[in-house]
Each structure stands twice: as structure tokens, then as C-alpha cells.
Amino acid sequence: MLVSDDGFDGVVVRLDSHAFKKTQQDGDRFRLGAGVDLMPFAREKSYEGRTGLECMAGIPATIGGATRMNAGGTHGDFGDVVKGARIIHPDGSIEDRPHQLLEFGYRHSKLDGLIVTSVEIELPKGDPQRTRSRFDEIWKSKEDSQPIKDKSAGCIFKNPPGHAAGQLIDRAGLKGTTVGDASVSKRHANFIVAGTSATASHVIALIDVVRERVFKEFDIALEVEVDIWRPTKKGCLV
């Protein structure tokens, strides 16, 4: 998620208190607060021999965010292990929504305009050596090809049908392109890396530069994978 430097008509809330960091286990089922960090939890459970989250190695997210956008990649998606989510509607009502009503798709779920407070997932017990090796293998692969130790929001664009966004950006000659202190990663072109003085405006402007160049070169409109909250003339968020 990227919030405009100009603000917008609303609030940004970080679910960082203890209440949203709780984890509970009942057999193979886990109830996770929406503020739990995905990566450390995925590593811990993979090392314990729980199957299903090895594919989350290297993906920056909280549990709530991972559910909202169905975080994932080549190796699998978070929605694959989700059994349900507890959500709050704008009117304050609370709903426990089962997996089938979450309608997971490619970087999509039916959670727009709702607040996720906790998520139930299922992680069957497997072979600890195998799950640990699989997690480490995926982590190493991403460490070798992606800027996972830099400040970024992960992949910035969705892959268009039949194409890889990173390859299109690379072919357009955009690796290393900068706006302010934000730059297209030289390691993987579908990442925008934020320097110490980068602002949301720098990142948004760079996104626009990339989209315009790729459309000009290949007649393909890249769709952002991150949510950008910024005011428009109509007062909406885009």
C-alpha cells in the first residue's frame, strides 16, 4: 500500500498492537491476527515442518495484507491456505467470511472496502527437513534475483496475460531509472526501491514513467499490484 504525500479524506491505521499480533493454534488450524508479519511466521512454521507457507519466502506483508491481495508468486498464493477471515464492515458489523466467499484470484480477493482483523489458515504437518529446505530454496532463489534486502513493496506491477512485467520493463531499458530517491531496481525491474529520502510522490511518479514507457514500446498497459491511496478531483482513491 502506498499513501499519497498529499493525504486523502480518510485515515491510515496500522494494526500493530498486541491484540492484532496474536497467534492461536488448534491442531492444523491457526488463527492469526491481521498484524502478524507474514515472513517470520512462514519461516517459523516451515522450519517446524508445517506445509503451505514455504512459497511465502521473501514476500513482505502482514497477514491481513497478504489476505487482502492474495499475496504470492510463481510458487503459490496465500489464499491457498486461508480457510476464512474475520472482517469489519464500514457500518461496524463483524463477519466471519469463509474461504469460498473471499473469492481469491490473481492478486485479488473480495475484501475491498473492508477491514481484516484476523485470518484462519490450515497448515498440515509434514517433513520438517523437506519444508525447511523448500523455504530456504525459494528464499535463496529470490535473494539471488530480487532486491529483497532493500526497501520496497515487493513487485509493483501485475504480470499482464502472457507476459512478465519485469521483463517488459527491462526490455524498455528502464532498469536503474530514478525519480527523486526512488529507482527501478537493477536486480529485478518489477521492483521500485525506496532510498532514505524517497517519498510517495517519487514512487508514484516513477510508476507513471514506467507505465508510459512500456505502453509506448509494447502497447501493453501495466496494472499496479499495490494499492495507491491518493485524492482525485472527485475525492476518490486510485
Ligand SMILES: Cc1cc2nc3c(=O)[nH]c(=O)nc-3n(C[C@H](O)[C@H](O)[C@H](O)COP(=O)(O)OP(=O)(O)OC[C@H]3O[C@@H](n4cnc5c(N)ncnc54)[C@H](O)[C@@H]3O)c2cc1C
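Given the form predicted on its own above, produce the structure of the same protein in the form predicted in complex with the named molecule.
Nothing else is written out below except the one chain.
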């Protein structure tokens, strides 16, 4: 997520209170508040031998954000374990939306303009040694290849069909390209890292530089993966 330097003209809801950080278990099913931190939960369950969240290693997110973005990657997506989400509509009505109506896709779900308050997921029991080492392996591969110690929003662009956005940006010679205090990571070209004086405008200008160059070199239009909040964006954002 990237918030415009001009702010956002609307309501921002922060689900940070105890009520939104609760986890409840019923057999293989877990109901998680939307404010629960995904990664520590994923690590704990993987270490306990539950299968399904090992692929969330290295993805910083709350449960609400991971559901809305269908966070994931080559190892699997969060939506794969989601059985349903409790949501609030702008008129205040509450709905329990089942998996099939959430329409999970590549960094996509059918949750625009809605507030997720909790999610039900299923994590079957597996072999603790396997789930633990899979979590650790995925974590290690992210640690080795991504600039996780720098400030970033994760991958900036979606992978176009048949291509890896990072490889295209790298092949276009853009690693290290800078606008203001924002630069294309030298470690992983699909990450834009922000220095201490970086602004959203620097990041947005750099996104434009990268898109233009990749289009010129490969005739491929990169689509932004991060959600950019601009003053003109309508609705209630969480």
C-alpha cells in the first residue's frame, strides 16, 4: 500500500484493538480477527505441524490485509486456506461471505470498499517436521533474495503472464535507478526501497520510469501490484 503525499479524502479504520486480534480454534478451523499479525501466527502453526500457512513465511501482513490482497506467491496464496470472511458494508450491515463469493485471484479478492473483521481458515494436521522445515526454507529463500531489511511495500508490479516483473526490470538495466530518495532495489528489481527522505511522489515517479522503460524494451505494460491511495479514491479504506 502506498499513500499519496496529498493524503486520502475519506475514513481510515485501524483494527488494532484487542477485539480484532483474537484467535479461536475449533478442531482444524480457526477464526482469526482481522488485526491478527499473519506471520507470527503462520510460524506458530507451521511449527505445531498444521499445514497451509507455510507459504506465508516472509509476508508481513494482518489477516485483513492478507485476505483483501490474497497475499501469496509461487508457494501458495492465503485465499487457499480461507473458508469465509465476516465483513462490514458501508451501510453497517454485517455479512458472512463464503470462500466461493470472495473470488480470490492473483493479488485479488472481491472485497473492494468493505471491511473484513474476521476470517475463518482451515489448517489440517500434518507432519510437524515437514511443515516446520518448509516454513523455514521459504523464509530463508525470501531472506536471501529480497531487501527485507529495507523499507518497501513488497513487490511493486504484478508478474505479467509468462514473465517475472523483477527479471524484466533487471534486464532493462533499472536496478539501482533512483528518483529522489526512492530506488529500485539492487537485491530484487521488483522492490522499490525508500530512504529516510523518500516521499510517495518519489515512488510514484519511479514507478512511471520503470513502466516506461520496460514497455519500450519489451512492449509489456507492467501493472502495479500495490494499492495506491490517492485523494480522489472513493470509499472506506481499512
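Predicted model, so just to flag it, every value in this text is computed and none were measured. Numbering follows the first chain given and starts at 1. Take the two forms, superpose them, and find the largest set of C-alpha atoms that agree within 1.5 Å; that set is the rigid core.
S.K.: For Val11, does the CA position differ by 2 Å or more between these two forms when the superposition is done on the rigid core?
M.R.: The answer is yes; the displacement is at least 2 Å.
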